[in-house]
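The chain that follows stands alone, in the form predicted on its own, written as structure tokens.
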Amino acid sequence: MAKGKRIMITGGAGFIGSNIANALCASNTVMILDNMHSGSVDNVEESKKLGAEFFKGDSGSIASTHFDPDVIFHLGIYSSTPMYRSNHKLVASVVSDAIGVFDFAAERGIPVVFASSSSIYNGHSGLHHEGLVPKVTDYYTEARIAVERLAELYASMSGLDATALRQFSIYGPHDEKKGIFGNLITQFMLSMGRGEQPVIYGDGTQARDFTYVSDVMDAYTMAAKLKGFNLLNVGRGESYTINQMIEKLNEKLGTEIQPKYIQNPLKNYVDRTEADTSKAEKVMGFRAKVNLEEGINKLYDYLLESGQLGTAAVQKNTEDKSGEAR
């Protein structure tokens, strides 16, 4: 993205908010919008330290906020299946608050490029591309078709530019903030460092195809150019098993943690998401860049660095500079 920009980040404290809040504050002007619902204050504190504004409220008040954006960002999506599992009528509130971002987004021109999620591809076998029509799943997934239709739907009757990007499990920085409703990656890493057997539901061969930060990152500014309404998968294109990644985790941290297998209690769980990339990589030439081996190393160092992990993985670090523990 240009710089020099006006950007509204709704959900700008969550977890991938915070990332692209972090990134383009410095060169842009940034608002950001949450309701802190699963949002952190330490995630903003270094877009506020470079200027980035803030505002607590809903996404739907984007309104109240004064701000002239150029590009709309929206995240501020309730962003976890048990969270609507609890409380279904966050659907309602997802789709108000949509409404009330291409309300202001379609009066002033403004595009937006907001937070969907793969899935809403749950039922399907195979490589995930967007021409698949979705099941009846969940709350979850529901509340993001209809955020996606409404987009098409202002699009078509209002000439607004809006993007849904289909996200693929996603770990990075800021992810251990969201707790419970973080990826397994990050959740995983967090426990085994502290020694703790993972939990697994099922025999773990479920799998996932796991999307660094960064990649995501990337792909919203890349949409932010794109003309009328797009739909496009953002993933790294690739799937491991829990098992697998499990094994990846044990190898980076030095361990030899057997997971813990239970009884899946969910109905209608996610038995595996690969995406095909190949429509963002045409319309708007996006590619992941960052692999799995990649990716666990980099959130590895910034748990280690911001003192997050356990004696495990410490132990493990003075190990690997020093050559021999201590």
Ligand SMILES: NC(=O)c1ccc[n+]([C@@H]2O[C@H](COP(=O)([O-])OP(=O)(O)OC[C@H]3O[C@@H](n4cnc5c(N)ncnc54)[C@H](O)[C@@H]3O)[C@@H](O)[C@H]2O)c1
Second form
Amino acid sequence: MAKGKRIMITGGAGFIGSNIANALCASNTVMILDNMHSGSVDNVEESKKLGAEFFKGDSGSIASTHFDPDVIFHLGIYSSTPMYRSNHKLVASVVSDAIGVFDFAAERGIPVVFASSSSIYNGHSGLHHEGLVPKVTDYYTEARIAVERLAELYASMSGLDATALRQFSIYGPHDEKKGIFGNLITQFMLSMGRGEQPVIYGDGTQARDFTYVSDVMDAYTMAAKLKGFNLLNVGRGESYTINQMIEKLNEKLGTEIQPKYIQNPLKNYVDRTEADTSKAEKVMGFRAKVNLEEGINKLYDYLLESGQLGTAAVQKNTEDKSGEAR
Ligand SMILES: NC(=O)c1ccc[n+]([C@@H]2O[C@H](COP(=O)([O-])OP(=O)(O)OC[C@H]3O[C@@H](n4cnc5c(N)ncnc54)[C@H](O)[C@@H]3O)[C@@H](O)[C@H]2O)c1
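Which structure goes with the form predicted together with the named molecule, now that we have seen the form predicted on its own?
All chains and molecules follow, beginning with the one already shown.
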């Protein structure tokens, strides 16, 4: 992305949005709009120190910021399925916010790149490509499909440049602030670091396409240049079972913790996600760079340096270092 741009990030106090804000604010003017529903105060403070401005409000109130952006990254959308399970009226807010953002952008000719989700592929097996017809099984997914369809409508009726990024299981720094809504890699690294058994729904053979947050950030900046309406997968393009992921965490943490398997309490639980990213590669040259081992290493270093890893992992790290010294 060219430098010296004015960038609006809705949801910029959240996990992904704050990573984007922190990376871009050194060479651009960044405004964060967030209603702090699941955003973290720490993330905002960090971004503000790095130069970002902050406005508290719903994404749909974008005009109230009086910020005049060159591009909008719209991630300020309620971010987890359970939130909608307890309040399905969030679907209406998500659509209303999207209309606010798209109206604002279309009137001013500003491109919008927005967060969509791999959950749209729930119920489909095999490699997930953008041409699959969604089978809606929950309110969270319905909200994402509605926003994608609205974006396509604005593109055809008002000439809006809008790109939906269907993101696959993202993890990385600041994900830990999401607590139980965070990625399993983050949750398990923290719990296993404390010496606790990770709790797994079913037998652990379910698989996820785990994607490191810096790759997602790249996708947003690449998509900012696209014209018209685009629907693109953003994933690593390879899947690991939860059992395999736990094995890698044990290796990294130097632990031998066995998972605790329990009966799956969730309906519509997804068995496997795996992104076909060939369209994103063709349209904007996107290809995820960080593999699972590298991503786990980066997250480990971040959690260790920020003092968030428990004693089991810290002890291992100290032993490793003393081993190196000898
Ligand atoms: N993390 C993932 O694996 C993943 C996967 C697919 C899609 N997504 C989507 O990406 C986006 C960012 O996710 P995240 O993981 O950073 O989650 P997050 O909860 O950390 O970030 C979402 C941010 O948006 C804010 N927000 C929510 N609703 C808002 C509203 N109406 N107005 C203004 N701000 C609002 C929250 O306070 C929070 O700061 C979300 O839309 C999420 O659904 C995330």
